[in-house]
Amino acid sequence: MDMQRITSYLAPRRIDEALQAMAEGDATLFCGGTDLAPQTESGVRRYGATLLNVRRIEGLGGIDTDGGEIRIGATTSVGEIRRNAALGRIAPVLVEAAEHFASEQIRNAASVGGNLCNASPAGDMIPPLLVLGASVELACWRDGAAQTRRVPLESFFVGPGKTVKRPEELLTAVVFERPAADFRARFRKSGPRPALEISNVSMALGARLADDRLADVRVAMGSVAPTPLRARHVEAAIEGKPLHASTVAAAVAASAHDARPIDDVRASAWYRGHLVRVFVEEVLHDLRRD
């Protein structure tokens, strides 16, 4: 069994014992561990010689909305995103993302900076504050102190579970900047079953709406390429366009230059390329409602 490799277990209450432990190195990081757990059962990952539990870590949880930089703390569950009033005002889009990630009690224990570092293809979290241009807080222990640095989120993935995050470095927090008044944002997930069940297909889109056009437009989509990606052809499509149906048309058509699907067991690469397709013209005639 896997977890005869543990040797120490871990919970420190304070962010620099957890970074000089990670400094030691062979330390496997749990939070809420939906994904850790099937991942070493099934031996995708295998555990360290320390287990380190970060959940309990003071001030690595919570939600800061007060400022015009929104923070989210790496602890904090996708079910109080879900659960919190302001982001619903604020980033609804995030919250609607909150409400498709499976059930009740996973959403209760999976954390953002956990769905992040697992860099899925199909993570829910991801596409949404994709379009929110969101950065992630690293941290380290370097020369008796801790190093924060921030990288925009999408240059964070680099492949199917593989990020910038170095062995050493923690994620912290996930931040973006208060969305302005006229921002809107839609996401689209689809999977064989509402809940429980991995994405198919995932988009979001987000871009500032006044006078009938779109601007700083961001199209975010997951599970159509090795890692959840910024839709560039898309977004050339519409930006400052009239938000009519010639441009819904040319936003369709461009996405067939950004999604690289694939076919494996869950969906073909046919099938995910037509839900982007109509992703994309949903969230448009959508945006054309508002």
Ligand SMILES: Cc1cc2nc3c(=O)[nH]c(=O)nc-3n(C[C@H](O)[C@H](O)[C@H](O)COP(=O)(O)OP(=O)(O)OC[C@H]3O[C@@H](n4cnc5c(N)ncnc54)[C@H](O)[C@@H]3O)c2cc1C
Second form
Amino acid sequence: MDMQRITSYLAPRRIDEALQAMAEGDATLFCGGTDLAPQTESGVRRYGATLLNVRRIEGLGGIDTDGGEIRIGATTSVGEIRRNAALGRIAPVLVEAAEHFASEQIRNAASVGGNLCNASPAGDMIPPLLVLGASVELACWRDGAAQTRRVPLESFFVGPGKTVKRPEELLTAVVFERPAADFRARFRKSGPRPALEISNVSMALGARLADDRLADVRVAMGSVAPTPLRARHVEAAIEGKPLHASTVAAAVAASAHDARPIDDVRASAWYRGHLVRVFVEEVLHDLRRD
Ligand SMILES: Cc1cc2nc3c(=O)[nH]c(=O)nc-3n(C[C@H](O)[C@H](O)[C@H](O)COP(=O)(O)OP(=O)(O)OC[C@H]3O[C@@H](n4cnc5c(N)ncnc54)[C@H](O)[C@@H]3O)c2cc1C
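Starting from the form predicted on its own, produce the coordinates for the form predicted together with this ligand.
First the chain shown before, then all remaining chains and molecules of the complex.
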């Protein structure tokens, strides 16, 4: 069995220890293991010699909503996001996505860092974080010290399961500016089963709404391309426009230029395109009612 390749198991409390183990190479890192375990079981991935559990690293968990920048530590579980009352006020779109995520058991194991690093086009935390204009913090061990860099989430994903993160880098946090008081956003997700479902289309849309006009519009879609993406055509079609029926129609028409869905075992390309149009229309109608 593949697990026999593992010669050491580490569960450090200090980040430096984890970064040093990663710098040495051939470490397989995990937090909740809810993606890693099925992938190694099915043979899609192999374990390295060191199995590195990051969940107990101090300073890597928790949600800080006190300042102008909101910070969610990488090991924070989707369940913690769902239950966080301050986030529910500041960025309810993130809590909405957490509510539609798997089941209670999976939510309590699944980490936000794992969701981002797994880089599935269907990762549910991704569209809301894109709409919030989030960046990720990456750390690695270089020249005898921890080094960090920030990458906008928008440029983090490069293909299914692929990101710009280097193998020796640890994702430490996801950060975003506190949204303006008049910022409104919604999340939608569809799958054929009512629970425990991987999205066959997901979408988040956010905008400031002042004097009935949409400003700072951000739209993100999942499962309609090899990576989650910003829907630039929809954004351009509605930026600065009044929230009228003609604007909704323009947004729905523009969505066809952003979504490049494929047929696969979970849904047809036609059905995915249809869902995108429906979600854009629904969310804009919801914002109108707010
Ligand atoms: C039954 C079931 C239902 C699911 N439902 C959903 C769903 O509704 N929506 C959804 O989006 N996903 C779903 N998933 C997928 C999965 O639960 C999520 O992607 C989860 O957020 C992964 O987090 P994790 O901590 O378990 O990741 P892990 O499996 O521990 O890690 C995933 C990957 O990320 C890497 N990684 C983890 N943390 C870090 C870090 N801090 N820095 C660098 N690399 C890191 C690991 O090396 C690994 O490659 C489901 C999975 C299962 C088994």
